[in-house]
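Coming up is one lone chain in structure tokens, specifically the form predicted alone.
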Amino acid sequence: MRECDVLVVGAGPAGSIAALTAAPHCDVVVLEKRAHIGVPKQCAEGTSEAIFEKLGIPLSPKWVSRKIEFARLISPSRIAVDLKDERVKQLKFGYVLERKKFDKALAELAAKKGAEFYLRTQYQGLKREDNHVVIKARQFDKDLTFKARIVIAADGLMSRVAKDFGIDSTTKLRHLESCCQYEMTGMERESCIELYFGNEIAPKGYAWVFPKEGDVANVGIGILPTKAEYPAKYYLDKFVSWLGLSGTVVEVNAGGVPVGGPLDQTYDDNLLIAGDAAHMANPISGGGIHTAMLSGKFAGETATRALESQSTDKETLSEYETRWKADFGRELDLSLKGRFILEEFTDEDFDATAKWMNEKGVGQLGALDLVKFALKRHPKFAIKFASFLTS
């Protein structure tokens, strides 16, 4: 039996940076069932530059493909809004990484805190015993088990080891989005991420284009399947006819998203659950790497914390909670209710939306703004944007 005092279960951004956290600190396991920690890749790369200054990891051109210069949104009539103007800068789009070696760079940076990898380790179950966890694992044809004092569920999507310490991690199908990407070649783009919005092009989702190093290119989409008459790839190869792209397909990726918020509870005794294992991706946009790095470092702060305390009840760890909420709780809150408005949008609602936001100038809208537009556009939309905006 492998004794330690945190184990980690999944190694994406979330268990990783816990395990980057914590290490230092206390001793500390990662479980990853993947040989290759990245592969496959799980979103279209994406994230903010802010995240990397307020975590303190310095950028490195080895995982950072692309830097993004601006955002372009495009209504279903191809109206574009270019979201570069000087009063939006401070916006600061970020980067499009390589996630294979982005996801693997956080692991490194992990292991040489001090903390163990075990990969291709398929976590198998748990128990509680004497305030400690015992957690049964499988390492290709052996059997492992390991005693934590505190677990890390990091393991994504309906989480197992939440389920194991009886919390429900089960995402409704209502809230489930579905999402298809191709990497392609011959894609030769600007420094902008592109967002395509529209029923008929994405049913309660949108598509998109991410551009990375040299003519390659993350082409997408994420639909909503109970609103969608096919599956996300007859929307995605649509997609890709109606803006005539020609370039090669090299990769294909395709899973779930939880767009429905973050869990009712991310903690418990000798539990923390951070990342998509917490349902913490953006309800609107779907990324959940920012949430996830930032989520993973809370998590592992605070078990550090509560070792040096000598109590990993509820009770100590519920601070986990307390700080992730007061960090992007209301970013994620405010964000599931604009998903719900903008599930009931037109597409007409959506050229509208594009043709005013163009007229008026993107720096110069204000939330008032909003709810005029709104008013004038439908009397519904007017008390939906007024409860988003001002609760």
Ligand SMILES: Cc1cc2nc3c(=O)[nH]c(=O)nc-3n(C[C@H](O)[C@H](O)[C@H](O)COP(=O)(O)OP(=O)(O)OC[C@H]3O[C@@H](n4cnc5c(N)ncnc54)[C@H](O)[C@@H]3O)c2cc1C
Given for the second form:
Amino acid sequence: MRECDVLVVGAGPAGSIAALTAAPHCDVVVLEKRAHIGVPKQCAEGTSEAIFEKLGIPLSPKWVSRKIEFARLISPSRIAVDLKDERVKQLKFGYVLERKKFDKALAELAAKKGAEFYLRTQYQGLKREDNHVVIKARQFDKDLTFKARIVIAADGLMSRVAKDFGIDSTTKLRHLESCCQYEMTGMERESCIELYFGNEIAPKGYAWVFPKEGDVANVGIGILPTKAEYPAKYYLDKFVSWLGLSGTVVEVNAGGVPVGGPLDQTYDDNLLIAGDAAHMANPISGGGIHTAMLSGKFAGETATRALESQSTDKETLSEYETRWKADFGRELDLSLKGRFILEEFTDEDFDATAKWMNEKGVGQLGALDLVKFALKRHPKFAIKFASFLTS
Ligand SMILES: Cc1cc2nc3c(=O)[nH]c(=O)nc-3n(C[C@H](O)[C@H](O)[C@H](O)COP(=O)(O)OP(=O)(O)OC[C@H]3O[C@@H](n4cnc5c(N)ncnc54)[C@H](O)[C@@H]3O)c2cc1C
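Alongside the form predicted alone that was just displayed, please also present the structure of the form predicted together with the ligand.
Every chain and every other molecule in the complex is listed next, the one we just looked at coming first.
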């Protein structure tokens, strides 16, 4: 049996940052079921600039594929709104990463700090024993046993670890965005992320083109299956021909994103839940890299402090939830409400909003202007907006 202080399940951004944060202070083990960290990629790879500044992770050309200068929103009738005005630019659009290299680089950083990684090692189950957790795992054809004081569940969508601790981590179908993506070559693009809206194009979701280094781009789509007639791939193929893209598909990616907002409880005795495992992706954009990394950091720090104070009960570990909520809880909350409003948009609403944004000048508009505009079109949004503004 391998004994340790902290056992992390999952070497995605949440798990590796948790390990990187805790490893200088205690004995950390990471279990990862895949043979190659970050492979296959299930991501469009776009993320903000701010997260790297916030976590003090120096950018590396090894895993930054493209710096993004601006964003373009495109309505069903192809009215484009370029978010490149000086005021909007302060948002800093960030980067398109190379996740296969990025996830591996984060794991390498954690390993350098002392975390021990077990690859091709699948978490299988656990039981509490005194004030510890005994974890069963399978590496190739071998059974392994670990004993840890704190477990960090960073095992992604539908976390099995959280479930085994008695926390319902199921994502309801209504809140599960289904995504399909092609990585394509022969795609000369500006350094701009393109987001396409419309109920025919991507029912209750959006389609995207994210440029990478050279002539490569991620072309993908996310839909709500409960509101769509066909699977995501059908809409993706339709989108590719609608745009007239003639590039070559060199990779196909698919996956789900939890867009129903975070779990009600993200900790328990001896347990912290981070990233997608805790449903921390942004409900509108589906982006979850930044919240996975931030929650991983808070989980690593909370675990370290709990071990120092010799107390790993849920009262002590509740500090974790307080910290992530203070940082990005409101972002997730507002986005969920915003998602429900966007779901009501007709294609005419998307077109009219795009036209209006261009007429007014995007840089001059605040969130309240958008609210007022939508209210004028649809008084029925009033109740939803009221809860949006008072939250
Ligand atoms: C098509 C698509 C496009 C996306 N595009 C973007 C984007 O552009 N920007 C963005 O910010 N987000 C995007 N996301 C979301 C983003 O990929 C996730 O939010 C992010 O990867 C979450 O990180 P994580 O570490 O929590 O989980 P993950 O990255 O899912 O990592 C979980 C890890 O746990 C491992 N694991 C699972 N079960 C076990 C087990 N039993 N034993 C051992 N290991 C296990 C997995 O193999 C995996 O390595 C996208 C998602 C999809 C599906």
